[in-house]
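The chain below stands alone and is given as structure tokens, in the form predicted alone.
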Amino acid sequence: MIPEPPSLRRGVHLLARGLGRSFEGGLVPAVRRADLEVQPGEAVAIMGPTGCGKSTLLAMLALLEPPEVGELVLDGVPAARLGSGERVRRELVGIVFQFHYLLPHLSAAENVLLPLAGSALSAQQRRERVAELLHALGLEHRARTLAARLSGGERQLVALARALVNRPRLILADEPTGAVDSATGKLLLDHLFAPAGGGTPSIVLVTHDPAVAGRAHRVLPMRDGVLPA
């Protein structure tokens, strides 16, 4: 069972011990060893050159890629005991990718609604939560616009709203400002670090930009697939 969050959704305590992952039958090591601890409500930025394993590490933290070695623990519970990765992402984790991955045939609001499928919220509550996020991001006038017709910056902001709509206790962000202009990037980061709905999520952020990393409490270097504790 995923631990029940308190009424004010605080961040999770994340502990990764010796995570490792390779591809092509072990011929391509992506993450050799990653040791990471994130306190509830703490924001940690990971910096390193392209190809050092940052995105693979985030995928393991999101339970999108299973680690071949090591252990991931959330709030004292090993990830292997938390149920399916899909359930963990639905109830606990929000992911902001470098590219938006919106469904082009759905509207902005419909894309944001997707993670709420199967939630305990009523239809009205779901609509209100989506409207709240789109309003906070200045996109209420684009709610019914198909994702295919949004600008690149608008798409990334909609993707952020989609990641935040479940009010996650852990946010994982992979170069979230890498494909937007500076004004949109600032807006995105402001809402990433202070999301609508209250609470203080834990954040693990991957970036090449020192200014973005400077928004975090700590900055950790990653190189050659190794992240020190």
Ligand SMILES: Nc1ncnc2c1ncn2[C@@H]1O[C@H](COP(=O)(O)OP(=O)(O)OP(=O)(O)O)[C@@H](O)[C@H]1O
Given for the second form:
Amino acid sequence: MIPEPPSLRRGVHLLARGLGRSFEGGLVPAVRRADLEVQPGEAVAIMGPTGCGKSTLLAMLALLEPPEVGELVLDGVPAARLGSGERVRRELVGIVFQFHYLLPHLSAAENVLLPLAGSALSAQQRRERVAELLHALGLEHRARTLAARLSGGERQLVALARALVNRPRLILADEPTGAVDSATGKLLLDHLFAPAGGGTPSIVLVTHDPAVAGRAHRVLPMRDGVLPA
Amino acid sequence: MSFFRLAWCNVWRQPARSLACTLAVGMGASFYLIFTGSAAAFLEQFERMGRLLGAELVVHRSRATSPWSATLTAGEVVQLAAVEGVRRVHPVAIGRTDVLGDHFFMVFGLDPSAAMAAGLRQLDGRLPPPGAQEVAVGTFAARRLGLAVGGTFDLMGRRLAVVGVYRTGHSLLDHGAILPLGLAQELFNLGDHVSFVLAATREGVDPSRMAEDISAIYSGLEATTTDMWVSMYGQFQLARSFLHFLAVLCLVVAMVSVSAVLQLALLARAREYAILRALGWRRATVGVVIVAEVGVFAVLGALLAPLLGETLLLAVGPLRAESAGFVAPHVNLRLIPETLLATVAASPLGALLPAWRAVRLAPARTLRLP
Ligand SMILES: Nc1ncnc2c1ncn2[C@@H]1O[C@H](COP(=O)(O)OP(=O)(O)OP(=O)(O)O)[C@@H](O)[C@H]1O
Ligand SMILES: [Mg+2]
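Please give the other form, namely the form predicted in complex with the ligand, since only the form predicted alone has been shown so far.
The complete assembly is shown below, putting the previous chain first.
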């Protein structure tokens, strides 16, 4: 995988065929069958009731959870042949979790720096990237504040900055606006769909909010662990 | 965000816990310092004794296990004195006896030369000449036993006139006594045997060459330069190995307790490690964060070790006086770099289990935990 120049970084083509995953030895079928195709640069929203398997599906797309059945293909390469999940997440994927999952004892800027550990960028370049993102999100004055001292909305914005810092070609966002007010939610979505630093990543977005889903190119309903093609 | 910075943050977020870990490592390192220091000090005593007598060579029976096994005959001493290149020989008979609670009161039987008397750092009175029923005592022994020049010393059932109190600067001699060689041989039933012979070489003679020659010519004897002296004795090697084993054991115990503390912390931090993995951190990098954290404890603990060691020795002060003549536990500042190195080298031991458990966490599952 040769990384493209940042300005040209475009979305990946994602193809999921018949993904399935259960827990507790098959007693909890979290995702029964998910079929999904995302074109490069396309934003897809997934909506569905609580417990229907949306987060589990995103975990499989992020190679955090191995599917029991089905196939995941990124840019024509089966995920199994892409190397370790860590490497794919490091180089390709940005994740905004359902809960912000910041490290509370690190500052906002340090949290955003985390995905760049082991990247080829110089310390200076890393700092610039972080500053650029925090500035774009109106958080530069909070850069040195410990995550534990940030407000809920600020945390979610920092979590977004962290997901964007490695200029991902695929963004997986799980209810990014679930816990923030509408103004912050709008700011967050603006940056999710048009990330600072350029590029047109592919986006898979999970939400309960029809207004949020409306900003995606397509909205797909999920029910009882099934995401129909 | 480098892994080291993260480790450093982890050290500071729970100061009490980190202090406990640092103190545990510090204790282990201070014991390491004391044990290795004592071993080195004990062995140094013998080297310095050779130097005190102006000798470059030590000759003893081959395969002798300790310097107090007296096995050289008078005939052999005469032969050695006649070897070309040897300027002077000092036959020495060492004995050990109990004196008022000191189980390692060392008695040195030797006939002092003028050179030796001059080499003493301090001498009140004189050294006993050959054939006299007299004794000179070390300054620490004199103080402990209340002896002074002009008094008498009851040693092994013999009443001896104290003719000198000396100070050499090394504790085996200064806690013991010097007798004429013949008297020491008599008291310890050695016949005409001596423990070893210290030999001074003539100008221009290479001592190590000479040592090889003597060992080659006299098959039953073994000669070595004084600085290599104690390395010849099996018992000393054993004692040294044992002390070093104890020293390392203390570091291991310290690291095992650090490991236990970090595994408890792991319960609280599992989610964080899962987040890092979800952000694309390699297993190895997550492991290195934990190794680095223990490394910080190791460095801080090792730097604290001299202070803790001194405090410890102060606390066991009375015990120290008891054993002072034999092994003098002390904090040897020259061993601090070695202690630092050993502690840091032992630190992966403290990190191994917590790091292994941290990298084995399944990120997705761990993130779901409440
Ligand atoms: N690791 C796991 N072990 C056991 N059960 C699991 C696990 N992960 C998910 N589940 C179960 O699978 C089902 C789907 O969970 P998931 O988190 O994917 O739902 P969701 O659609 O994201 O719900 P929500 O909208 O509330 O976030 C749930 O019933 C959940 O309890
Ligand atoms: Mg969910």
